[in-house]
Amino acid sequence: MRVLITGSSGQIGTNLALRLLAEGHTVFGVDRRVNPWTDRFPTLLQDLAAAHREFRSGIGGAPYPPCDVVVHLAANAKVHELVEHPHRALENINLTFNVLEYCRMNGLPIIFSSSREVYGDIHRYITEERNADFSFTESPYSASKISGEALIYSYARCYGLRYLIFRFSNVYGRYDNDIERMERVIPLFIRKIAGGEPVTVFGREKVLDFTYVDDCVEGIVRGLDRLMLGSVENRTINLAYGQGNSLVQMAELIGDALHVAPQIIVEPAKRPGE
């Protein structure tokens, strides 16, 4: 199976893509920066957040190598970074039409990264797998991810689209800590409590489903493998742990695998888009 993954220099796309070389599989990255982890696949630097008409290796170069399927992971990631500044936000629908035009032009399949954030505030209502209500939208950021997804509907039924949608969940584990580019919770405390400075909860009640990136990764693989033989397709599936921590057991559970009593401090939750 020959695989384009946007995103490929992010924690899913790297696990993902050494995940698939080590299958047999070709694989093809694209990321508007250097793979900080590896080198063992080739990565095109391109922002697809740019418009597109002809995919190709730099004004005039190659176009892109033949695939059979592309898993779009390119995204800016961060809740409350995208709150600040919103115009990421409509990056991450550029990125998604682009990704999606690439698809309509050469018929390949797609599978998409979406997020728990498009369900909103479930404390205001409760939902199912299949719904989730853009009037409850939380963020500029979620407000990306639903936009995401409808275009993908959209050409399910205007160009016959295969897909597969996954709703991802806090995803954490092997190479989540470069967190001077992308400030992650877990690695942030663990940097934090190992060095014997406090951490900051913003919500002591918070709960927030925490997924090990191997299950992730897991996840997408059979989704990968059952769209391609046509069993399982245009399904948008939850791709979860299945189980909450609050943020404030997650920071003691750190202590205890480190060792060390660590020093939480607990402050409203407040900050909008969260």
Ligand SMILES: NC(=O)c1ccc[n+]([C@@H]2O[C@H](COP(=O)([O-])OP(=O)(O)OC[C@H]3O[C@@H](n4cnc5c(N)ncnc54)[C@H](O)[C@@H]3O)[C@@H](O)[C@H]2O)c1
The other form holds:
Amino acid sequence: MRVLITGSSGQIGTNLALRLLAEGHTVFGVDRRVNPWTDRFPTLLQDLAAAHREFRSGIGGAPYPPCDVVVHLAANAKVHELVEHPHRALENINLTFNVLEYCRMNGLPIIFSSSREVYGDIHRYITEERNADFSFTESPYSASKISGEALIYSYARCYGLRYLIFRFSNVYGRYDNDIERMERVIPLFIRKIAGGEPVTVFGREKVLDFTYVDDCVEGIVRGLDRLMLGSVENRTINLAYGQGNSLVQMAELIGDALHVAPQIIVEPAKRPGE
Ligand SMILES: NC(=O)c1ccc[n+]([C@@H]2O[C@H](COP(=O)([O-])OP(=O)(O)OC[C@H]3O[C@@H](n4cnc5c(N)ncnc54)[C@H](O)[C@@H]3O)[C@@H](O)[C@H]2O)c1
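Show the other one: the form predicted together with the named molecule, since we just had the form predicted alone.
Starting with the chain above, the whole complex follows.
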């Protein structure tokens, strides 16, 4: 199949693209930055949040190549950064709108990367879907994912868009250690603990469901196969490991793997939006 991946220079996009290539599929990437990890598939450099009446590779450029399905991963994906710069949440909504318009104009199905963040206020200890409520939205990032989902549901109803939405949770592993661009807790802790530096945990009780990137990609690929077959469509699926670990446990596990006793500083969970 021919797969257009937005956000193809990011962690999940790069892993997904290489997996699809290895299975013999054709991949076309779109991102606003060059892929720092590989040049094994073409990447069109384009800001997808800008107004797009037509999807072409720049003014006067060639149209996108034909494809069978879009995997929409592009986003400003750092929760705390969007608390500081909320216009980046609006960019997320704009770029999802643009990608949906492209799908509508070309009759293409879409896979959308949502987030566990849509469940909102963690202090209510939500354990069931029916207790989740967007009026408890915790951050502009969550709001942008809820908006993206809502747009997709509306396009499904009004225009017959076929979709799968995956809600990811703390994906880690290969191609996530460009922490100068994007600080992620596991590579950050690995770097600090390996260097004998202390790590700070905000919230002793904070438990996160970390998902290894190959598991995440496996889920997306299975979703792609079924969406193309028509056997599963128009579903919203939590794609995670299914078991939480506290950040303190995670630091200890990293220490074990590196044979270093980690220095762990625990501070209250205080960062807004998380
Ligand atoms: N990694 C996780 O733990 C996690 C968890 C939940 C949801 N998600 C979602 O999954 C998707 C992929 O996550 P990731 O970890 O690979 O993120 P990432 O930051 O590594 O990749 C996102 C890519 O989108 C690109 N992008 C951002 N804005 C763009 C724009 N306007 N035009 C074109 N490209 C743009 C970035 O340049 C980047 O390469 C994101 O939508 C993210 O919100 C990720």
